[in-house]
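Take a look at this one chain, the form predicted alone, written out in structure tokens.
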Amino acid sequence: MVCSLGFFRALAAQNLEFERFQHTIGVEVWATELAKKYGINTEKAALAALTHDLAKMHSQQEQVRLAKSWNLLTYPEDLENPQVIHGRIAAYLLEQKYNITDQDILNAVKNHTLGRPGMSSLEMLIYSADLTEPSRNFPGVDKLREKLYHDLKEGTLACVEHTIDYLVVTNRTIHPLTLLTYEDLKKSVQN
């Protein structure tokens, strides 16, 4: 790894709010942890989770402008939902800046918010981490790391479930990459 994680812990202090970082080391507490139990390398796991939110050190405005200019942007649903399209940007300037070249890496981070049909255990892992990391606090939510602690597959289609839920609930739109994971998923489960 060209990059050691402490410099990646380093960059990450230096550049996102106090509460996006908290969460960010949340987020390897956790996936480290579940990586140890999934027999998934910690070293990548920690990677991805403390890389997985380096975009949000820009506005929403200039993620959807760096979006544009290296041609992030796949669905109309991306500009609707700007938000969901920052784990793109991170990939690309991990692989593009910062030289990881770990395919797995950089699909963990680009896919750590909608996830996509045939994801790796790593993908599934910094997914479901990033939505279940211990200073998160909602309704449900230990059930789902519950879940996710006995089964990395069937804790990733409930995380995903939860999202589509959420989404409902809250009368916004789900992106189709989402709808696509949890047919995914859902297809995997009951095989």
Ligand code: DGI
Contents of the next structure:
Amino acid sequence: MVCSLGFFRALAAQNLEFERFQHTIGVEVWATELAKKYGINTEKAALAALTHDLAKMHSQQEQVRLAKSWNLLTYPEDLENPQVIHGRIAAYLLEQKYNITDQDILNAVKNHTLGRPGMSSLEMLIYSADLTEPSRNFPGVDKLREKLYHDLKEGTLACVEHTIDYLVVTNRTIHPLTLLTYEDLKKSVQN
Ligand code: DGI
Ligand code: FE
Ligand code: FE
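And the form predicted together with this ligand, for comparison with the form predicted alone?
Below, the chain from earlier opens the complete complex, with every other chain and molecule after it.
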């Protein structure tokens, strides 16, 4: 595993645009810190972080072509907003091309954009570290970081709420999985 972290860091460096690579390293650093705090396997967190946006090495058009040929499209909304499918493509590549078999890592990569009901700690960690890594600087990001550091599930819920608010303000369709994720976390936090 230690070896493969170096491999996937180099793969990201070689295949992603510089800003996307910097974001990827930001997610790695922040996800590793949160993983330590919450007793989550830090190598799994780092591996998922380093690979979560790997599919962005391909153009949007190519991502759609790959998702169709690999049967990765599940909702009509996937094609209305094709920027939401890159996690599934990355997870598919990790499993088929890079022989990653750990289902929790694959799920964390797959679901990092939309979440899903019943997310594991690692999935919540990658979803929320992606939104709040050190180079993100939108208003309110510090509050989200504090919440995440205080409670992983409540922090993740706050991240989903922020994403929904942002989509509403920018007049975009909320993907059904985003709504299911929100409802599931809300219920789970209340119990
Ligand atoms: O890949 P990143 O830019 O690091 O971040 P991401 O994977 O969380 O999000 C990719 C894009 O997906 C971002 O522009 C926001 C968008 N997105 C996330 N959830 C939804 C969404 N877009 C729509 N239309 N609906 C969603 O529910
Ligand atoms: Fe992403
Ligand atoms: Fe990302």
